[in-house]
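In the block that follows, a single chain appears as structure tokens, in the form predicted alone.
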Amino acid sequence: MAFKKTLIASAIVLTGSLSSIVSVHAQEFPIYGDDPLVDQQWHLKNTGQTAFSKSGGIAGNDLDIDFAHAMGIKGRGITVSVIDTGLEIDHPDLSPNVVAGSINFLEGEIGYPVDNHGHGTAVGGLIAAEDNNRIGGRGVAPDANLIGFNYLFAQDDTNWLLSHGVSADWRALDRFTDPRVFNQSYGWTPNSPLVHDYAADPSLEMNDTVMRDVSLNSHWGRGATYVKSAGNSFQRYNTNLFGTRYQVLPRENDRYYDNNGLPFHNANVTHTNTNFWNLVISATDANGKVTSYSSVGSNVFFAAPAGEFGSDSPAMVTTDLSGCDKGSNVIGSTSNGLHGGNELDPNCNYQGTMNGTSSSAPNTAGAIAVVMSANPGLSARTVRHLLVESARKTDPDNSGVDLSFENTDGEMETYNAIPGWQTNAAGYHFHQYYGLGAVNVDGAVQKALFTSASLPELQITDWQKITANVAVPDASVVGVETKTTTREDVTIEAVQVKLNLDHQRIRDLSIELISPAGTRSILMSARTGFLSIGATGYKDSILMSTHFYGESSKGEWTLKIVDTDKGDSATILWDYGTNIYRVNSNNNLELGMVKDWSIRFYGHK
């Protein structure tokens, strides 16, 4: 599971039609090798296996990677940074791929990034566990290089810089480190919208500046990619208030954990998840559906396998801290059939219960390393683009969520709070749960092999500010709209909105952005579990959407705000003891006010 931040290439020659080869890869290119656990790693090739749980998934819901592996395209020459609890670099399935560059922040020295938890070691195995060595399983990029950092247990600005690709002097941006892929399987869940203000939080400027420069200018201009887990708060989340830790959960229709089918928290809340340089990843299970826990939102770029909990249904089979006395797999543990000293793993060096968007992120990081190794000359943005072009529509029948509520006149209204799969004006499919689709490695590798030029230079437009000062009607699907016209013509890769909005109960609000072509993206879904304690709205808060990918920025953009509740629901705080508190149960006494908003575009000419 993802932690709170507070805790926390190959050269080949092919003849004939590559597309015809790829089209039959599922039958002709199985996952080869003698790794004893690989046939249970459903994220590599899903045959419906149980992964040592009680039941299996649906065949075909995997990373679509067997063609690339069969052709020897496995991440060679690409270094991946594991920024986590650490990394057991002498693990027998990891050590062959470990290269110089790891740092032990706990001791303040270069070398062994001690992992006292096991989370980072599991992440590293998903990315680049060695293949064909007759032990364990394999990584998505089994020939990639690995370095690790125990950053989550030693968080400060210097350690952030060193683990994210530059020297400790962040303004000396010509001193890059080696990784082309950075995996961040961590995050936190704010209980209210965050202010995006460089003056108030100087680390924001540092993060944005460093990630932009590494993403665009490292590796002789080819750049690097930061991969970020979306979060694990679909149903509930934890927060600290006045020194007490609470679980925050919804209560609707007189039932706890009932949020009318809507996600209780949104991946678009934290700074790191609304940063264009981070590729935000949601999680799917072995049936190809969004997991029970995965945070979702319009900022999600892709979905990737992660699984459930490894007891009733499959989780991830990956590396664990070595030995049966530490990590997740210990003697006496029976939640998963691999645990406790299985004959396939008598030394308890592997586990079968890794999950969370902490797993979908490294599966994507490994996928990116594979595509990069297929054509190392391509820019990191181009590799991202090829993954967009090849992404597949998972859970294709998912119709989203319609929310019914009583308006201020006592009449029932229905609002399409989460649309099903949509197709934007550029022809790309997208969904609130899955971003631009499920990662398809073979499709992206095919495109990379025959792509000779990178995307044009990235364009970032200036913020365009719109003064609105319009009221938000209470409990009405009509909502309020405010518009602006953009003259710049950029082919969009992502859109950011900065919002100033006053409202006494912002959990009621759905925030939509509609493009000139009519594409509708839900920037913040209704009934998101914000607390009203000390928060009265959005103040310079940034929201991001990937849903307009490939569309033109030119034309009229519409921001729409819809209030979906007149006071019938509540948010619950539970202190993990005996006390349960109701908050947000009273409706806003005054109408909300959209004060102003700004919009900017990332894309290319």
Second form
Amino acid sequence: MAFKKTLIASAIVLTGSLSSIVSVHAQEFPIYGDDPLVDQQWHLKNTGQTAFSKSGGIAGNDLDIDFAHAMGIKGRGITVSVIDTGLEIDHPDLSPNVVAGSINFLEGEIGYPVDNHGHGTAVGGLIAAEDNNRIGGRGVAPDANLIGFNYLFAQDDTNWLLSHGVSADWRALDRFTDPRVFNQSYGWTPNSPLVHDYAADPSLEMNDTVMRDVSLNSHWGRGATYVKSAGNSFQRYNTNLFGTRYQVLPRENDRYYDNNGLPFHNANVTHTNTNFWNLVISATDANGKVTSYSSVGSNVFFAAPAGEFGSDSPAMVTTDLSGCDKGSNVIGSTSNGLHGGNELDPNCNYQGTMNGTSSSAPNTAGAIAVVMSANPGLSARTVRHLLVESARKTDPDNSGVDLSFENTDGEMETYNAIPGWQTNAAGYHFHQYYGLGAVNVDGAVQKALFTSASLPELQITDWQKITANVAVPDASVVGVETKTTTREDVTIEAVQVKLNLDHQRIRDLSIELISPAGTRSILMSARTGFLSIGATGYKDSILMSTHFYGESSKGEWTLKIVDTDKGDSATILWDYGTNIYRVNSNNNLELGMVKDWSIRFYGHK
Amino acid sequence: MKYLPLAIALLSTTAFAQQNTNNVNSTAPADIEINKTLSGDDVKEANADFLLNADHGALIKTTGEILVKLEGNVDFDSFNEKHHLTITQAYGAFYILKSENGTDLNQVIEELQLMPQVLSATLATANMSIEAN
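In place of the form predicted alone, the structure of the form predicted in complex with its partner chain is requested.
Up next: the whole complex, starting with the chain shown before.
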């Protein structure tokens, strides 16, 4: 085993040839080591294993990380921050990688970030569980450092700052033990578009300012990366009304949870998902397809493995709170074959049911740590660029979703509501479900090893405002278009649109942005499950797209709004008890109105 | 994504189906009677008070902090001493003040807003709908 590693490394050093590296990293390598559960960690090496569920996935749908691990490139010198429910930092598979810097917000003290839930401990294991220690599995970046914060149980502005890169003594983040990757496996799903207004919400401005600074300037100007879960609202979401928690779900074609195949909610709805600094990650299953729950949208940057629920099909095998009386793996639990005291894990320190975009995010955070460790001199933006360059087209035959509806003349129309895989004018592939593709660690590591220069300085253009005042025709694929011409020539990394639009039933609307090169990005998909109660539309709401990555900003941009429904299909509110309410069943009485919109670009010259 | 066990009240006359056997939260009615319509004028009237504070479906609580944005320097020492406040964290122009003993924060905010260097002073809140994914 050691001989093979040496041989591979020697071959690379001796040849120094990019082509030879390509051929080496394209080969298949086993995940070396003696971690007893690693064979079931399909996200590292998918061989079709079941991960202690009833069925297996399709081989090859993984993070493409075997070459990096074989090379010993596993996150050394990179610290990842787990901002979560806490982190069991004395877990036997985590403690070797834990460095100083964790905070227990529950007690207001530096030190042990008590995890009374287990979610953060599972996340931490996905990122950086130790390898080759004869226990459990391993993390994506088993040599990376870990720190943790139990922020989710102590949320306030002070704790947000302390966990997101502002140290208690206000010093710059420039040590190996300071985080270069921040994992945020949390979020929420608004029931109506948010208002982006710094004056009304100064904490939003503060958070954006901090993330920009840390992203660009920490670590001697090389920066850091914030990774964010896209959300779990593809089929349904929870909302609070009158102090009561409701599930919001679609009802179409007289069936609950039927949204005509469309995602019921969209990742492009929260401030944290539409700021450039967060790398938003959707979730794939062991077959390489979008999971049943993953939020999706034009703002998704990458897709990464997370799995389903670990019973019928694989979830994640990762660390659990230690002991058989805590966490997800407890005596008597039978949802997964690992649970309840398996001979491979007699002390119930691991679990096989972790999932959600909570898992795809840390798998990506670990991947970023691995790529950063391959070449720590590269800027964080360059690392994510290399991940874009190497991203894999997963579920390649996915053709998207066509939506049929009756127009105002009583004729049936068909609208391409979710396009299949598209290739933009810069040659990058994009899909609403998978962003710029599935994370491919080996491909990015190979590029990192042979990349000496970082991307040019980030350019952020000023908002360019367009006054439109155009009506949205009801139930028509023709829709309405409003255009603007941009003179600045920036190579796009992301585009933001700020929208003011009145409409009495915004779930009907699809919002498209079309680039000068003709690339069509769905900023908000039709039949997104907004509740219209109390919301008249979009007010200074920001939507983001990574779909135009690499294209030029220069030229004519088109915003197109399509109303896809005149009917009485409904959104359902369910209080998890006996009360079920029907919402949104009446069509808009007045035509929608696009009042104005603004556009700005993130990219480089 | 970890779903917590959730007690679901079942109606004896209602048939329930399991949408997804692995997800207790997805247990959903398969054949239910819609017992109230929330759209239309009734909704607006019934929900008017709530909608003013709807927060897009988020559960919001105050944190006991005041978020202050400054333009220039402010000597917080005497101000904080007077109001029993401490600076818990700061970043750039933003300062977070926290009460030590249950001070009336609204009154503090009013005083802060009168100070010429203070661009804004707001009662900080936390979105308790943010949870693990």
